[in-house]
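Next comes just one chain, in structure tokens: the form predicted alone.
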Amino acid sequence: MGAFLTWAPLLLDALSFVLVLALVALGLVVIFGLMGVINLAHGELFMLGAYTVVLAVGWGVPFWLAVVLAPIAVGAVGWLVEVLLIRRLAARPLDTILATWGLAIVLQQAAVLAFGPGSRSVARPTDATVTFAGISYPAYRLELMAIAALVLVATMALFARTRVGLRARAAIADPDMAAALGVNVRRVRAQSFVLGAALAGLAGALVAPIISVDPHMGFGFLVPAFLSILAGGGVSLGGVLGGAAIIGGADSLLGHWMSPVVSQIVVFLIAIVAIRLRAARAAGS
């Protein structure tokens, strides 16, 4: 019983990190799967979601309303980025990578100018704890996990069971044929970028009360998100959860027993092993 009481909070912390990481990675998958764009500014969209909550709560907006506003605001930023930048470089993948890298730097420095280089914090909407099986756990973290899980399921259902998802899958499989059948491929791609940005913004908003909000926070989620996609088998929506479980779970749990540098090295090694095993399985089949 003592071991269970010790391990349960750690496992719940790891689960909350996995679900948030899956939201960030799912946004990357949506953008890459529909557009073939590797968005190196995705971490900064995550950061913008967190800063949206910081600003909104500072102006007296209720926390949960601020969480709703964050993906809307970041989605609007994503639309501008798609129209002004991505759309003009869509046929040049390397230029897109460089452009989004430059955009990431611009957004970081804009955050430094607007908020300063230091970190900000947001009060949790509740300090209540939930007690079950002798374990006390913060209620907000449970709410965060529930919201993240619902959004992940809803996003996957959107692509699997709706006409919007059908058009998106058609645009992925054969853009020319989809266009010939009346699918507005350009609109579908723009919508995908907006959705991916909104998912990153929502993830940033949800974690704002439990981590420090600073201009460089996005990088700490961007790299694990990319590793989750690779470990999960590429652009499969379902694979995102498996990859996030491997990378996020390992990162969260190892961080309790190792220094940050050592834990990151181990996480990278785990990612390499997972990618190699998946490649070997694919070659064998």
Contents of the next structure:
Amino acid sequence: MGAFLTWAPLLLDALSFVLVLALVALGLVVIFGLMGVINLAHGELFMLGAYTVVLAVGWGVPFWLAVVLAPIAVGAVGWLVEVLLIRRLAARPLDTILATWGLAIVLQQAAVLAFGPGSRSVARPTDATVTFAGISYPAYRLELMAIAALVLVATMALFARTRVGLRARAAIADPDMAAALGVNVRRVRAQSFVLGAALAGLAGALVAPIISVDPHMGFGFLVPAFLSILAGGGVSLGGVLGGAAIIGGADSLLGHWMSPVVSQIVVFLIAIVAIRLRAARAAGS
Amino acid sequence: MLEIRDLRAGYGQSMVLNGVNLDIAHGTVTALLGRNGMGKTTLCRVLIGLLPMTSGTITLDNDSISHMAPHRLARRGLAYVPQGRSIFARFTVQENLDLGLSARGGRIPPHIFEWFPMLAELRGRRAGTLSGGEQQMLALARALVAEPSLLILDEPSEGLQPSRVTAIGDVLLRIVADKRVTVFLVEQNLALVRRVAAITAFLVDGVIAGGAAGRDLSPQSPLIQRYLGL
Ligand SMILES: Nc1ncnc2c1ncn2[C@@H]1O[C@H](COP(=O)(O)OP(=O)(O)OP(=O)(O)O)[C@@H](O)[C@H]1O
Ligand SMILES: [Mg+2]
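Structure of the form predicted in complex with its partner chain, given the form predicted alone:
Expanding to the full complex; the earlier chain stays at the top.
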């Protein structure tokens, strides 16, 4: 019982990190799957989502409205980035990587100029706790988990079950044939970038009250998000969750009894093992 | 219905089509014969907008469609069954058919399952698990779901047993009779062409070298000897 009381909150913390990480990783996967773009500015889109909430709440906007506005604002930024940058570099993957890397730096510096180099915070919408089976846990984190899980499921359902999603999958599988059937492949790609950006923005908005918001926060999520994708096996939406569970779970739990540096190294080792296991399984099948 | 004038196209420096002129009349099956590598697929890809042309014009019902994007051409009523079918192997039969609606929305017309009864039972199957003949029927059905006015078929009989080729011929005759779809049929199968095509053109070295009424094409005819080297 005592072990349960100490472990349950840690596991819940890990789960909330996993779900947020999965949102970030899913955005990356959507963008990579549809556009072949490795978006190194994804962490900064996440950061913009967090700042949107900080700013909006500062202006007196209710917290939950700010959480709704953040993915819209970041999606709009994503749209601009797609039109002004990504579209012009179509079919030049290496240039796109460099361009998004440059964009990441620009966005970080813009955030430093606009909001200062220090960290900002935003109050949780509620300080209530929920008590269950002897443990009490912050209500906001439970709400965060519910929303993240819901959005993950909805995004997957969008791709798996709707006509729009079917066309997007067709554009991934065979863009020429999809176009010949009447799919506006370029528009589908632009929409996927907006969706991916919006997912990152939502993730940033949701974590704004529980981590410190600063111009460099994106990188801390980008690396585990990429590791999650690799560990989960590339571009399948289900794999993203599995990968996020491995990487985010390890990251979050190990941090409790190791120094950050050691736990990062262990997370990397776990990622390497997971990637190699997947490769071995793929080679075997 | 479709007029191709002085069409040139190719890949990089190498030109494949060197001034193609061809008319496709409304409500007919127009066939194109030609040896391997003569540029038949290249012509199809230009028509559907997947390959930019170097020069020339294409007119559909008196509107220029020379530089239109493929998805717009699909919405203008062009449908394409590529060589090798290009079905979405990992999608279900139903999903493949639904993709045929991308050009116009709406629902799958019920007559599709009259024309292709076997597809009704295969709806839930992954398209990649269908036989070659079934896949070809699926590719044809997927194109017809869009209720196109011009159907472009690139060697639909390739790799199929004779009974399947006959089935494709049946469908083509039927859609032309029922729905007044115009068909542009690229083929190497002379029997199929003789059965369904009103007019046959020959593509030789990137130009249309001659034409004949479909039923005049016997394997002994001098045109066939000359252009196909049979
Ligand atoms: N993507 C490409 N890049 C470069 N050359 C190509 C490409 N596709 C085709 N070609 C060349 O263009 C020429 C015409 O090819 P095309 O596929 O149009 O011929 P085809 O008449 O359809 O032949 P087949 O009867 O074998 O299908 C060939 O010499 C081919 O090698
Ligand atoms: Mg060909």
